[in-house]
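The data below hold one chain only, encoded as structure tokens and taken in the form predicted alone.
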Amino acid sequence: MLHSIHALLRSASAVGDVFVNGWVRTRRDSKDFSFLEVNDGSCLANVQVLVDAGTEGYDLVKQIHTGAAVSINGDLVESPGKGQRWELRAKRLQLVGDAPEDYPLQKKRHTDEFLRTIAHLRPRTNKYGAMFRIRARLANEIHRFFHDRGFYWIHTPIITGADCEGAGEMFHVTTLDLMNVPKTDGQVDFAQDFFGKEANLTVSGQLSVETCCLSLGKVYTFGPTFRSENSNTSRHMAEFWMIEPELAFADLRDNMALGEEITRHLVRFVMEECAEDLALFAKYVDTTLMQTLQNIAEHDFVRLPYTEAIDLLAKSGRQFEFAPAWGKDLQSEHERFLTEEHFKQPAIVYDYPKDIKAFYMRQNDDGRTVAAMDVLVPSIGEIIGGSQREERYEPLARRISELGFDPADYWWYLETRKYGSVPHAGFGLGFERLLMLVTGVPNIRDVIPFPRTPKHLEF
């Protein structure tokens, strides 16, 4: 039977005739016998695999080199050897496939720029084997928090006619002969084009799922979004996974405490279920990580609206970058400021300013705030942003006409304002920043297998 050496290594006693396949990470060899150190990507620990004389396949032994996937049959032996209770004692090696010397993790060390320019060789590595298993733990985790509320998952589309954020920073998708594009009047033809109309890749599933929310009441997306922005920050990608939770007949308040739920859950979630691989950030990235962690899932998160945010701030005495000033938006360093050094805990900022925020978020009373909240985080800022939406047909028309939108591209939106309208309300987590968060990775480029940057497409 095959193993995975994350279930031998936490045997309760030894066991015979087993059979584990996986790569080699070192070799070290005496006289009579070598011993292979093989990883299997089940888990971060190794284990130490022992081949004699008498193994069938010996002769083999010298020509396997660090990163040579093998396969081999043996007994599971207590070790006589420090730091490690159990070792394979080989009855039978196989070599599936070789690495020559010229394989590039020879080094127990490498650089995240370097292994940026490896993304198909960096899961070998310990740091990210250990950050694509938190990964790939956490988002079925996601899954199981939702399905245990009552949430549906709907999948909504990648290619979209809508610009969910309003910015324009939105990639095109066309079948049309970029060599010979078609034009009217000097304009792009999209009548010719596959959907008859200009389409883009989504930044954000909300508008689609909010129809979901209006039937089925708890609804959430969770997919790839994409973005055109030419930014080279250690916060930015064009491509990025998010979260997307709504709620039908709920209000900003219980938007709040969904997004504190979800954020110390998973935070939990990660401190007990992936505590080996957790335990490598912890030593080798940020050794504030843990406390920070701990930070966020033992205390109820601080709520204040963005006005008194501000305020404060402006009385802080510290001289930020960007300075506080009401009508603009917190910066990283206003979030971190708050969360770090100020309530030293994480915080939900609500209430924005309408100018800043977007065309759907529900219009507050005094006519200049809207109902919408972000949650911060210590280390990262802003992880969650959201609103109560604008449930209104009228106050909805009219902000999508104030802010140069074409009501037109957005009548299956505000038809279902007209239909059964309710309030609701919803967010969206970023995937990968959650990552960094749980794993104190300080880019978004290393929490992704392949991350997508301006003039970066390998892989």
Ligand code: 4AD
The other form holds:
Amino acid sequence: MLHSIHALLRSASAVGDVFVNGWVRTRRDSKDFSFLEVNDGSCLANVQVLVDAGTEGYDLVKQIHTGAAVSINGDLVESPGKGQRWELRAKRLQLVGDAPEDYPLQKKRHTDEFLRTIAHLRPRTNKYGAMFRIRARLANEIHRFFHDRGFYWIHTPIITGADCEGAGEMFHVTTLDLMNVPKTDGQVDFAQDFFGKEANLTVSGQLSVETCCLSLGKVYTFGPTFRSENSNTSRHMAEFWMIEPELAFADLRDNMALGEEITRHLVRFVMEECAEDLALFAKYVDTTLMQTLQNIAEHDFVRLPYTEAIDLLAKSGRQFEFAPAWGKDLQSEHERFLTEEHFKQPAIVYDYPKDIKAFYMRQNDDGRTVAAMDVLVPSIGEIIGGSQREERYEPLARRISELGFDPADYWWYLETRKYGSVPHAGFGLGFERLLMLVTGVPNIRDVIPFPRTPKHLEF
Ligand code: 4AD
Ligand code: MG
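Next up, the form predicted together with the named molecule in place of the form predicted alone?
Below is the whole assembly, all chains and molecules, this chain first.
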């Protein structure tokens, strides 16, 4: 029977006749035997395999290099050596896939920059193996979190005819012949395109998920989103995953509570359930990681209105590259000052000026702010962006026109405000930013298997 190394290493007693598949991390030879360190991806740890003259296939062992794929039958026994409780005494060794000596991942540690150039091989390193296990576990836990609280997972479209954020940073989807684009009056004639109209990759599932919120009550979408913004930073990608819950009969306060609850829940989950993989990041990537996570797990987030945040920044005596000013967006240096230096914990800033936020946010009575919220965390800055939605037909229609959008494009969205509209709220949690937070990895390109950034699309 096939065993996972994860299960074997946790075994309470010796086990006879086990069967393991995996990849060789290292080989050490003595005169009459060799040790292979084998990893099968089920956990960070390797199993030590003793191959000796009694092993069928022993004659092969010197041909087995780092990176080779092997299958081993043997017995799990207590290891007489130091450093591991169990080892595998091989009875039969098979070389499944050879790895010649030019295998790029030999023992020494490689830089993240180099590993990005071999994204097809980097999952085989300890660090990226740990990262992608945590990523998968977290994604699963996110679904569980919502399921346990009565939320329904809605599959919102990837190809869309709407621009959710109104920012226009979208990738076109077309089957038009780019060498010979049909035009009418100098404009592209999208009527001849696949959908008969302009189509894009979604920047957010929000507008679509709102329609289901106004029926199923508590919903969320969790999928890939795409932005063609040309920001080459360590926190932006052209393709990223977003978790977007939407709550009916709810206001900004309920939204903030949910944003805080899910963030703290997921931090605690990783600390408890991914401890072995997390320890790698705490040791090699960010030595303050466990302290940061503990702090998030144990303390309530600070909440403060945008206006107060600007005051606080202005009075901080700090020389920022961008001077904080009411009406301007918070820069990441401001966000980091608030969470890392001033509060030393996550903070939720809310009630932003309406002119720097999206059209769908609920307008406050002061006439100049909207019920927006951003959750800011140390090292990263914004991890969640959300709002209470404008549920009133007139103010929403007015805002759409004011911003120069065509209300006809939003007819279906407006109609949800015409029939049975209710106060509702939601947010988007950036999945990769969450992974940066929980692992301490400083570059977003290193928390997703295949990063997409401007001028980078190798695989
Ligand atoms: O603040 P954003 O733009 O909000 C929305 O898209 C809303 N429609 C969400 C909603 O209310 N349902 O994006 C939400 C989060 C950000 O806080 C950030 O964590 C992440 O998505 N994000 C990105 N992550 C990686 N690369 C990018 N280019 C990102 N842009 C946003
Ligand atoms: Mg935002």
